[in-house]
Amino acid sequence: MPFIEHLSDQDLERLALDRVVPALLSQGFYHLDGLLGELAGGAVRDQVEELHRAGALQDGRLASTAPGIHRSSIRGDKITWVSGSERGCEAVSFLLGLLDRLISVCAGRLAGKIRERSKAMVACYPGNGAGYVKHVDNPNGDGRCITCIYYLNKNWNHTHGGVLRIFPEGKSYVVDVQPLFDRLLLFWSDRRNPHEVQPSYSTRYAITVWYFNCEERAEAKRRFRKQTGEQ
């Protein structure tokens, strides 16, 4: 399905420099509604739902857990990773291209060299009360710098739960973000933004990508090679 990029380079630059960058620098997070619009956003949702129906989503993994702690008590989502080049992921590819353009503009005004990103993590909380306990995406300097989450949930309301709650470092307040359809959330991936996904009582879809500080990422890879003895 062909898509029309409704945001011109000028619009994107204005969004990045007037809204996203100032919010990241002052608050550490920012969310935007109506990123793709009904047509393109709906196409992304359709493709994510098809991945789910096809059985592509598997239980999300944890880096490590204490003995006796079950994964499902920490995170209850099912996930898969996509690059956007897969057949049937054209709309997801369109979304990733738009995010790449946005972060590319932001990177020039943010500290560090932000150049690479992860594949897209497509996630579903199945609506059985599953969530994800309070955590930090990048607690140990693995290179992840900016977390971008795109939500795909139409007609979402407070009875469905599934709020992403951010606990900004050093602040006396929390920030609750509803996972509303066509909403984009961005925040620093490090210890500045511990966050949790509260229990979800309706099927909850999201796509997450992480943009890397390439210098921190390279250092993390060096540490890994040294620890594992790889050359």
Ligand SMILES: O=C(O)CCC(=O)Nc1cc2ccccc2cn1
The other form holds:
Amino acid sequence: MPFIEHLSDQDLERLALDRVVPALLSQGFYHLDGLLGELAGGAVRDQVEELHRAGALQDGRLASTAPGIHRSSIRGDKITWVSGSERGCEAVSFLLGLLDRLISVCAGRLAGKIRERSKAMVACYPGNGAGYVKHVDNPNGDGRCITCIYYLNKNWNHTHGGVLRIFPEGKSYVVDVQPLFDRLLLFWSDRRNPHEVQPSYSTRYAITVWYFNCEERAEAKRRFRKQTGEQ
Ligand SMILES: O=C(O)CCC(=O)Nc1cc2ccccc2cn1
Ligand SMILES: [Mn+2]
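Could you present the same protein in the form predicted together with the ligand, rather than the form predicted on its own shown above?
Starting with the chain above, the whole complex follows.
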């Protein structure tokens, strides 16, 4: 089913240059509503729900868990990684294509070469009060430059919790973002944007991709090869 092109190339360019880039440069984060529209946004949500129903979402891994600390007290999401080429992920692929177009226009105005990204991480907080403790996505220069999160939750309100709270570095205020349907949030992945997911009391779906700064990514790979003794 061909999706209605909700955003033309010109719309995307205007969005990138007039809103996303200025916000990233001045505040370090930006969110917008109505990215895909009801039809395509709904199709993405249906495909993510189907992944969940099919049991494709597993407990999010942790780098390390201190003995006696149960993982879900740190990170209660269930995730899977998709490239978008999988059967049943056509709408996710459409979203990723749109994000790639948006970021490539932004990249022309931002420092560093931003040309690659991660696969898409599809995440579900099951609504049992689990969240994700305050953390920085890229604290040590692993190459991740921009975090893009697309939210899928219809009829979400404050009683459901699940707010993404950003603690912008060096600022006295916090930024609360509700995980609303068809909402896109972008922020610098490094120490400028520690963030947490507050306890969620309803099923909370999101898709995250990380865009890489090529030089930082290449340097991180060199460091990794040196540490692991590979030539
Ligand atoms: O769903 C949201 O609003 C954001 C949740 C979130 O921060 N997820 C997340 C998930 C991660 C998975 C692997 C490595 C680093 C990660 C950092 N952050
Ligand atoms: Mn994060």
